[in-house]
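Here we start with a single chain on its own, the form predicted on its own, put down as C-alpha cells.
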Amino acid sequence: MIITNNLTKQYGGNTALDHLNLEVKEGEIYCLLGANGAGKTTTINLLLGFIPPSSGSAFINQLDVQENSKATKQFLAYIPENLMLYPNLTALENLDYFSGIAGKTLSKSDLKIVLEEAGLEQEAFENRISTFSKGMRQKVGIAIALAKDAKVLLLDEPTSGLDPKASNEFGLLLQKLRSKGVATLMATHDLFRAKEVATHIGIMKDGQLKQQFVADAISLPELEKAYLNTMEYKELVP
C-alpha cells in the first residue's frame, strides 16, 4: 500500500531525505523513529504529495503520488501532531463535513456509530471541538479515517503530548484499523509505543533509514540500545 523507491528530497545543499526505500503492506504498522530533522516528517509530506521529491518515487496503492496526487488522496487519512478541526463545530459536525469532502454521505446515526467505534464517549458527540483534549481530537481523526474507509493512514507524532491512558487508547485504535487491513506509517519519538503497536520499525538519521526491525523480533531494551547507538549516544548505553 505504501512504497518508496530511492525517495530523495533536497533543499539547496541540504538533503532532508536520502534515497529512502521502504514498504508498508496491508495490515502493517510501520513506525519511523528518529530525532528531529531525521527525515520522518519529510517522508510523510512526500507521501501526501505536499512537496515534490528531488528524485525517486512514492506510491500509494500502486499509484505514483506525483502523477496521481489527487487520486492517491482518496485512499489516505492523515493525522498530524496537531490535528486541524473546526473548533466551533461539534464532533458530529466535523465528521459529517470531512467525510462529505471524501465523498461519503452518512446519516447522523451512522456518524455516531463511527465516533463510538473510534472510542469517543457518547456525551462528547454534540460538544464543540474547542472543548476537546488532544486525545479526544485524535479520536475524531480516527473516526474520519474510518468514515472515509481509508486504506492508508499517515501519522506524524500522533501521541506527542498525550497522557499514558490516551496514548494507550490511541494504540488500541491503531490495532483496530490494522485488523481492517489499513496500512499505517507513523513517525514518532515514542520507542515504547512503537514497540507496542508496530509490526515493523525503522530508525532514521540524517535523512537515511539506518536500521529496520520486525517488531516482534526485538525487545524494548534491544530497540532502545539500537536507537541510542544509531544516534551515537553510546555513552548512554550500558
The other form holds:
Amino acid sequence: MIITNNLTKQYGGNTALDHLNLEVKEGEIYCLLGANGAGKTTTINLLLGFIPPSSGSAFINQLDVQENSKATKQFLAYIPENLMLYPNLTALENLDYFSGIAGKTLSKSDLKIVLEEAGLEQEAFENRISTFSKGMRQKVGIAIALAKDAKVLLLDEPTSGLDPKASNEFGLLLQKLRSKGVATLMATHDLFRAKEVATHIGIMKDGQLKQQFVADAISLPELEKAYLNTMEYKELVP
Amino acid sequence: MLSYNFKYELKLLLRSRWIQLLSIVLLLLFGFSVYNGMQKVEKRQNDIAAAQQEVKENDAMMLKLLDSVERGMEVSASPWTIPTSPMAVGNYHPRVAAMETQSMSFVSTGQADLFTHYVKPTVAGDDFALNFAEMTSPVQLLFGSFDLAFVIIYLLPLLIIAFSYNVLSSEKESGSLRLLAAQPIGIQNWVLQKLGLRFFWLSVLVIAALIIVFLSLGLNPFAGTTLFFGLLGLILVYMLFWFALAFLVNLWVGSSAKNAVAMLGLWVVFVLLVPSVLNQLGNTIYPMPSRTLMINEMRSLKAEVTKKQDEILDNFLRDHPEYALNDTTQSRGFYHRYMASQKLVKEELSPVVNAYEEQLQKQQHWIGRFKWISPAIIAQESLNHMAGTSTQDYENFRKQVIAFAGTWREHFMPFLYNNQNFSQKDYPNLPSFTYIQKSQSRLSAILLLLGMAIGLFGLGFLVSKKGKHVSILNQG
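Got the form predicted on its own; any chance of the form predicted in complex with the partner chain too?
Next comes the full complex, and the chain you just saw is listed first.
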C-alpha cells in the first residue's frame, strides 16, 4: 500500500530525508520513531504530495504520488498532530464536509454511524468543534478516514498531547482500522504507544532509517535501548 | 465539491456573523448615500423650479405691462425695460435653460457640484458660456460626495478586501489547510469556489440591500428596469474584479497580514493613485490655457470692437439687406450697433475659445485612452453617465445652451432691425429650451471590467500552476 524507493528530500544543502526505503502492507501499522528533525514529518509530507522529492519516489496503492497526486489522495486519510477542523461547524457537519469534498456522499444516519464507530459520544455529534478536546477532534479525524473508506492512513504524532485514556482509545481505533486492512504509517515520539499498536517499527535519525523491527519480535525495554543507542544518548542507556 | 462548499460556506458565514455584519453595513452605507444623493437631486430640482417660477412671474408681469402699453396706458417702469422693446424682452425676460435631473441622478454627484444646472441666456453677451468651461480634468473631479457611487467605488472594495483577503491564508494559519490539501481536490479550485461563493452571497446582499433602500426611500427600482439592471450589472462586475484580485493575492502572496497589505496597496493604486497620476499627466501633457487670460482677451476685444461700432453696423446691414429694406424709419440706436458688433466679437473670439476647448478635449481623450488601467475610473465614469452627471453630459448641456442662446438672439434680430415692437401676440412664439439627455451604454464598461476580472482569474491559475507546491504548508 505504501512504498518509498530511495525517497530523498533536500532543502539547500540540508538533507531532510536520505534515501528512505520502506513498505507498509495492507493491515500493517508502521511506526516511525525519531527525535525532532529526524525526517518523520518530511516523509509524511512527501507521501501526501505536499512537497516534491529531490530524488526517489513514493507510491500509494501502486500509484506514484508525484504523478497522481489527486488520485492517491482518494485512497488516503491524514491526521496531523493538531487536527484543525472548522470550529464553527459541528462534528457531523465537519464529517459531512470533509467526506463530501473527498467524493463520499453519506446520509445523516450513516455519518452518525461512522462517528459512533470512531468512538465519539453521541451527545457530541451536534456540538461545535470549538468545544471539543484534542482527543475528540482526533476521533472526528478517524471518522473522516472511515467515511472516506481510506486504504492508507498517515498519522503525524497523533497521540502527542492526549491524556492516557484518550491515547489508549486512539490506539484501539487504529487496531480497528488495521482489522479492516488499512495500512497505517504513524510518526511518533511515543515508544510505549508504538510498541502497543505497531506491527513494524522504524527508528530514524538525520533523515535516515537506521533500524527496523517487527514489533512482536522486540520488547519495550529492548526498543527503548535500541532507540537510545540510535540517538546516541549513551548516558541514558540502562 | 461545489455543492458541499455551497452548503457549508453559508453556514460558516452565518455562524461567524459575516452575513449579518455585511447586511447591516451595506444597508447603512447604501441608505445614507442614496438619501444624500436624493437630497442633492432635490436641491437641484428646487433650484431649477425656483428659477422657472421666477421666469413665470416675470412673464406675467411682462404681459401685464404689454397689455397696459397696448391699451395706451402710462406705465411706471424704466423705458429700457418696457417689453415692447424686443431687447428688453431678450435681456430682462430670458428663458431658463435647465439641465433636468435624470431618474438615476442620485447615484452619482459626478460633476454636478461643480457646474451649474441652469442658465438664462440673454441676447446681449455670452459670458454665461464661460460657466460651463471648467479648467480641471474630469478625473480630478471624479470623486467627492458621499453618494452611492462613492460607496460602490471606494468602500465596497474595502468590504470585499476584508471579506476575502485570508480565504486561503486563514486555513493555513489555523492548520486546516493540511487536512484540506490531503483530500483529492485542487487547492486553487477550492479557493476559486470559496471566493466565488463569497462573491455570490455578497452580490445577493448588495442587490437585496439596494432594493430595500430604494423602496424604503420611495424609489421604484423597477421603474427604469434597464437602468437598474445596468447599475446592478456594473456593481457586480466591479465586485468581481476585486474578488479576482483577491484570488490572485490569495494564491500568490501568503500570510494573512501580507495579503491584507497587498490588497490594500492595490486598492490605493487602483482607486487613488492611478486616477491621480493620470490627472497629473493629463495636465502636464495638455496644459489648459489660462482662464484669466481668456477673459482679459475677451474684454479687450470687446473694447476694441465698441470703438468701431458704426463701421461694424454698416457692414452688418450690408450683409443683411433684408433689415435695411423692411425698416422704413432707418432709426439705429445702441442695440443695433451692439448686436451687430456681437457677431464680430464671437468670430474674433472663436480661435481663443476653440483653443481652450480643443485642449480640454485632448486632455479628456488622453485620460480616456488610459482609463482601463483603473477599474475605479471605468466604474465611476459609467455611474456618472448613468446619473447624467458626467463631463460629457455637462459638455452636451453646454452645447445645447449655446445653440439655444443663438436661437434666442436670432429670434429678436428681425424685431430689432425692423424696428418692430414686441407685443402680447408674439409671446407664445418665444423659443423655449428642452434639455435632451444623450444616453450612453454601460455595456462596454461592464464588458471591460468583466474582461479584467477574467484575466486576473486566468493569471491566478497560471501562478498557482507554476508554483504548485509553493507555501501550501508550513513545513514540518
